[in-house]
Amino acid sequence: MRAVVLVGGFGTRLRPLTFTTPKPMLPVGHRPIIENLVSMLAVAGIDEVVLALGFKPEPFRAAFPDGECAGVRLHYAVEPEPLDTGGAIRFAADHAGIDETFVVVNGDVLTDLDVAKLVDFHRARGAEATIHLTPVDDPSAYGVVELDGQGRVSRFVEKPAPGTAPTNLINAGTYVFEPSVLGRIPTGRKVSIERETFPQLVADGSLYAMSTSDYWIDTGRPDTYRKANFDVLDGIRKSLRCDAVHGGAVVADRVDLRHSMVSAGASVGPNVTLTESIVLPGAVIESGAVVSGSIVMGRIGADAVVTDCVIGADGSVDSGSERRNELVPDPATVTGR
């Protein structure tokens, strides 16, 4: 069985950091998150995946030049303009030549799902699509999903208002197609899945849904994306663990690590404390300095103290300065990007 997984977006809420990186390639418990979600697809027997690309391809190549992710072949279809969620699956499964059922995945959403268990009960109800549903505190901005007793999705509503929406489960971003679903997205046009085709398959009675509670984390934020590796470092995803500071990092000694990752390529001199922070590679952070609750790609230089920031890896922090809730370089102020 096939995948397509769409790893086309700008990665617009997590920027500076995707100004250089794209939001797949980010690493969380030190694997992209790209290949924590081939892993997963894995599990499941799938034997290819289809990346749906458009910003930033060539990150994903030099990545995997071999062609291959988690002991599973890779298949790159590189969108010639932005055609939102539905046009880069009908365009992605097109240049794939996928014409049996097949699993789709949106590239920012990391779950311990059990994507074959979906499979299967997507054929026991001879459904033409069916979507995984999770439960959230807060749906208002998520697609919320109305299901009947068997399973049928009877009400599809997109980011409702809050307060209003039927119930609390969503969209999670994991769904079972079977080809006829690609007849139904035009070509040459931007097409949202969720907007335009999923109401198309409500009415025609031919959408499912299976809700789990087991985890799932939409990454795309800096608050989501630092708690998805705490996940990891805690030991709250099922089946993955990793340790606080990576093999390839370099940590002096003297550094007070409290809550915190350190990256492979990353640097981190004496002295230094780094409270619920994430480190990226490449990031360097000199003696004495004072982080916490930030996000580092870029440097940050000798006694300087950064709260709540998300430091890009074009960002600097001047030795014995201050910053606090600031993303640096600030994505207001770069051009051409």
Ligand code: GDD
Contents of the next structure:
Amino acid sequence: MRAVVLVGGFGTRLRPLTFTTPKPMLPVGHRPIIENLVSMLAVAGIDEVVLALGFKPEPFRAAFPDGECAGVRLHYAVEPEPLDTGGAIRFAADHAGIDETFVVVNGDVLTDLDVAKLVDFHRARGAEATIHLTPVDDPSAYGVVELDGQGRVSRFVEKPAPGTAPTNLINAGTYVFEPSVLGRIPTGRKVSIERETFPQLVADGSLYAMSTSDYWIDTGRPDTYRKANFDVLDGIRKSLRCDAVHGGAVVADRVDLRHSMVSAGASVGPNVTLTESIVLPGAVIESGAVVSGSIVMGRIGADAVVTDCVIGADGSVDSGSERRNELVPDPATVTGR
Ligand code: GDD
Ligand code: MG
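With the form predicted on its own already on screen, would you show the form predicted together with the named molecule?
Below is the whole assembly, all chains and molecules, this chain first.
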């Protein structure tokens, strides 16, 4: 069976990190998110993944030059312009010639869902489309789903205003589709699968959903991206383990590491204190810096104090300075990306 993985979004909420690295290529547990995700699909017997690419396709080709990821064959479908989630699924599936039941996954979701179970559920109900659901505390940032007693979706509301969501069950971003779903998606324009296609399937009574309590996280915001990493470090995500410091990182003596992670290709100088932070490939943190609650891809000068910041690859914090709650560089001032 084949799967389409949506990896072409701009990753706006993770700027400035995503100015240089597309969201699914950011590491979680020292492995790109996309590799985590393709491994989950491999377990379910998926033998080809169609990458629905748009924004920044090159880093994917560079990371998987022989067209294989986690033992699964990759097919690259690059949109000429962003087509939104539904348009991207249609474009990628047409590009790869998909004409059988297939799986779709949002490329920023990490879950321990057994995808084969979702496929079985879909087949047992003779559904046209089936989506995976997970319960969350605040559903307003997601697609919210109401069910009837048989697992059929009676309502799908994308990102309802806070306090108005009918349930706390949300679209967890993994779907099983019959090829007939593709015929519902118009070509040549942006189509949101959530706002346009799902409500249409609901109206026809052919959208089903399976809720599970498996580990699940959307890595698309700085706080959830950090949490996804800590969940691996802390063993909360049972299917994956990792060390705090990757063997390929350069970490000096007398570094005080408090619930933080350092990636391969990062460099941390002596007497640095890292608290609740993620240090990504290419980052340089000079001696004596105090970094907490932050994600760092760029440079932090000696003795700087950085709190609750996201430092992109082009970001630089001067020695001895103090930054709090900032994006560096500030995406609002960066043009031409
Ligand atoms: N190829 C392509 N083209 N991919 C796209 C495009 C596009 O135009 N737009 C978005 N994507 C990809 C993103 O890269 C991401 O992997 C996926 O589609 C979902 O987009 P997000 O921007 O992450 O959406 P979201 O998190 O706000 O909401 C979605 O996910 C939630 C679960 O995490 C929706 O599906 C919600 O209904 C759902 O609850
Ligand atoms: Mg998302």
